[in-house]
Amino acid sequence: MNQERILDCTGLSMHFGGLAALSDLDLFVNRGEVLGLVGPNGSGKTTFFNVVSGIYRPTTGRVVFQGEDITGLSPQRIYHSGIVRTFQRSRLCLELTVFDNVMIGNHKRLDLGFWNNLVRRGRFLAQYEEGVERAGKLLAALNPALVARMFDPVGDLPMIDRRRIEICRALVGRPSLLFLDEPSAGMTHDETRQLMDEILNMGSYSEGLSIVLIEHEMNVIRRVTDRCVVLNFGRKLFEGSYDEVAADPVVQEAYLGKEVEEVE
């Protein structure tokens, strides 16, 4: 049975002067699947995220999301279309509360007009209460203990809770596609395993959600992905299940840091 493609990238290239960070990359994501994006450092994984999310405009190629060509659109328009991402380095505002940080991700659903919020106080209060409820449900879905700390500064929390808050901030606007850029950074193996299990078990908030995961922890990739794409020097090196990827000798050479000859 054919699966519905939510993202379809064809011929995607990204050049920085003479450096080809991506070269003629074809990559698709099915609705509801978890795709692992793996490869050595510098293989183009984060560049791919940056191109699709609008941070970079591709040199060549097309990005089609839910049937709409979004190639080269601004990050704001791509976010409004339903694609969100996290970053390897935390982008949280540590002085702000957990609630404030989560609601930053919901700005497309909020009426932020100064005059409206000044005059229509009842509407502003209703939006605030709805935000508290929505943030509370997301936090509870990941870690119920976070709900009691919703109005504490994020800087007071450990790294795994900060990662949870970043996930909640990404999901609060109900996206269709989530890019996770090395969520294990700064965490132990057990914390990473726990966080990924929480993401996959979020019930109604994750129903139908597609996830593309960059991760160096191969145990995480093995446990949570439906399919893997291996990049090397900006090109697709291999595609298949985790077991197929792990058994491929060309992939093994790439991960050992050896230069891999192009395969026809």
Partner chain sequence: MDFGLLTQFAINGLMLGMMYALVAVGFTLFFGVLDVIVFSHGDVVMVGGFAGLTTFYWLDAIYPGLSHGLMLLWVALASMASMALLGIVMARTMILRLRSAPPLNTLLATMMLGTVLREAVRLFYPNGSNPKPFPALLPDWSLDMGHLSLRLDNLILFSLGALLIVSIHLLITRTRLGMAIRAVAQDAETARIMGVNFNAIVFLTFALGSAAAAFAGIMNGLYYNEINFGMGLLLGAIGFSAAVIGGLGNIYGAILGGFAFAFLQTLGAVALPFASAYKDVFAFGVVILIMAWRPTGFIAEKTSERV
Given for the second form:
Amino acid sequence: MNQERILDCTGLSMHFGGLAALSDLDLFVNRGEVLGLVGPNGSGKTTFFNVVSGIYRPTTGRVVFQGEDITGLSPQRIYHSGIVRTFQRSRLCLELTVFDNVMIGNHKRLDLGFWNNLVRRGRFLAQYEEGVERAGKLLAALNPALVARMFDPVGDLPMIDRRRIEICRALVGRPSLLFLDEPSAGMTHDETRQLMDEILNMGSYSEGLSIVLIEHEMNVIRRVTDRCVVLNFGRKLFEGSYDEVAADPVVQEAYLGKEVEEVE
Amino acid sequence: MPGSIQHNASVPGAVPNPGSAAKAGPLAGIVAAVAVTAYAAAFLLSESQGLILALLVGGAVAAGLAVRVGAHRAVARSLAAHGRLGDGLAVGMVLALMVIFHDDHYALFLVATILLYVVAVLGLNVQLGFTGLINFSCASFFGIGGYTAAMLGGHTGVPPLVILACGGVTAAVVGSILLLPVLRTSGHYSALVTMAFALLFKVFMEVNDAFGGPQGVDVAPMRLFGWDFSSDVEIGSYTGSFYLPYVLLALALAVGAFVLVRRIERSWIGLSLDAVRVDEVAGACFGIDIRRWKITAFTAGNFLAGVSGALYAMMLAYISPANFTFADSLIFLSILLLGGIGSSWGVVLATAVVVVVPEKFQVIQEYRFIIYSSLVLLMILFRPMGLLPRKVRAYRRQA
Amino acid sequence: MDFGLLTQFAINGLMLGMMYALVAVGFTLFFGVLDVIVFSHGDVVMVGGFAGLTTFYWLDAIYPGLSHGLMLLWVALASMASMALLGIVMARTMILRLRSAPPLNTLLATMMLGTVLREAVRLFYPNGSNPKPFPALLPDWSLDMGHLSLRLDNLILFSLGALLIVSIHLLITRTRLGMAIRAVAQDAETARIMGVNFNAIVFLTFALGSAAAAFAGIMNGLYYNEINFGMGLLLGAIGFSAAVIGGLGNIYGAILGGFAFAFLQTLGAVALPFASAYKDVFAFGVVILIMAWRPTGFIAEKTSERV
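Same protein, different state: after the form predicted on its own, show the form predicted together with its partner chain.
Below: every chain and molecule of the assembly, starting with the one above.
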């Protein structure tokens, strides 16, 4: 394997009081791959996202992203370095418009100076038009109907469109690594399938984009991931392709057994 | 609420697709503004309590009818189609009232008070409405501006216009003492911090002799280009109340503050403030610097409160700790909640109602606190978005 | 400073601390069960005082010869029962209604309700805008030693307050009802699924907290020999501060916080003898500092940010 590792975590542990949500986890992501992160509830998947995206500071261990040690940096810094995530429970700003939500993701490109925002309105409006165009393109790629609703509050839209907007918000800043935390939550099988296809198509928007996907729907995992990591009790239980994971007796016993049969 | 509907119109609505809305003429907006001006003038002119009650009821009925027939939508469309018209009409209304009441001290005093309160509540709107920072000590920062004016005007030769700025700066600087606890806490906890400060401020002013103690201090009046604001205006044979220049200056401040706050709202800064309010964690994950925006909003809001407090003190010529109690902070907060949290035009409307109605309708003067608090309570329970709910952001003025 | 005077300060501080602890217990109970700050709580203390006073007037008119002990018993019972009822009404009409709204709305709504209560007493209670003398229902026996006087009434008040707090604590930790309260505080959804009547528990909590507030109001009247319509605002702010310093949702914390605040005030009065008027400035200043240092108080509130 001579692939470039974009993210390399070593010895990652996260303790809450006496509870170890992650213990001594080694995990890497190759550039351009889709990595599936699976495991039963409470196995530390979301905690892993929270640690890498800077919400929690790991108890021990190192996170290296594109050759730079980002362990324990603030979420702001980590966003600027090129990692973006979505949330399990949609955390869009429901009262703000679609455009506003997408622009929050574009924060690194916005000019936040007082002078240009408040006094030189011409400059601001030029940047605004640029933003409208950029958001419009992204939205059109996911669902052309959303473009017309760009200035409606997100709260007025159905769940699948909210998920799409979350994807747009995550992708608009052209990240190098995208964390998707259960994008299928709250959607039907068909909707999930559709959304995943859309996300994979969007990969081309951000060149060389790597994705880490937390997902319970095993057929989604099978279809889209290049590689899987199975977590259990905060530890890595298994690592390999989906077929290897599905075939592994230990994993089956710990977690997959029944669900694999359902899928078949 | 009298007049609410007409004002509703002046919120430049966010029309998502400018092409889809038929362009409305300016007539409806102008008619509404004239009607509101006439109503306000009639209200300020009335002396008898019966007449005022009749006006209040009539205003409410008229507003209700206007909503029934959909007139408010026509006005809203008209003003939305002509972005600057609403702002111009609002300024025109104040100027018209100045001409009508040029020698009526009391009416002009009320108009100036409204304008200055608007500035302070706009500051609170940036803090609470946009950023979600709870500030229960707005009246204290208003008071810090006032005391700054009293001290600088009484003991130094600083030009009064500079004193106004100093009032704002002092409020912002004193506010920065609270920054650390306000930044480190959120929700209930920062409510406690500002509440403790409001109580502390009033007690401090009462027990401290340097600031006049409970009796308060005199404040030197405004002077501008050698023109003393404490004497009546005389231009040729024309005589006007000495409150006229205060109204003008307060209007200038209010317009300035309004433009500033609207521009903040319609910029990436406003977007960042909203993101901080709605979800700090998600915001931080998209690179939003939570601390920076909290500091910005808190400081800007206190600055506005301080500037308006300084001019208010000069106009009153005398202030005491009783002017700046926790209850007064609650009034500022009530105005914001009644008008519609985050809604700048809501602030203007609610301030006018809250300041003028109990002053003119003396029967309720004694009961005003209980009436406001009940109204706000009902508002939170049944219409939490306020009288003129905040509209979704439109960055570009529909011209 | 001589020993007698210091002891006097200490006794004074203990009395205040007990009063504050009683108020803080309410804040912490409500927060524990519903995650809300009920700011009108201070004004419930005040209304409790007035309810007690009114009961006294009635009893005095109907049974003029009633012994002080019995009188106090009835005054306390009537006031606590009526405030418990008020608490239930508040929970039903406001707090539960606002559950799905942002927490700030509850804080603001209850703050407005506090103003309504305060103003209602000022405007509608006979001569309500003036301080009202509160009858001395406790024996005025005292032991004098130089500057120091140990008063029996203070001892009784303190013991009754302690008794009330201990009973609330025992109710919560040792009974089935208390277990239900703790279950709801831990996780309302799960408790509901396990068959706990959620609304009933909320009402019970509000009744308990408000009854404790009523007792604090009467204690305040007996201690200062007067009550006034405005006393709730400061008591509310102090009770809230005390609950926060101790760590919201924690009864021990509330007690600790109540005495800590009284200690701060007393310290302010002792340490700044030239300007003891600054004692509240000092106490609230320290509260602000504590918030800067320990943003969620000394016994941290358990937080679980679910991301």
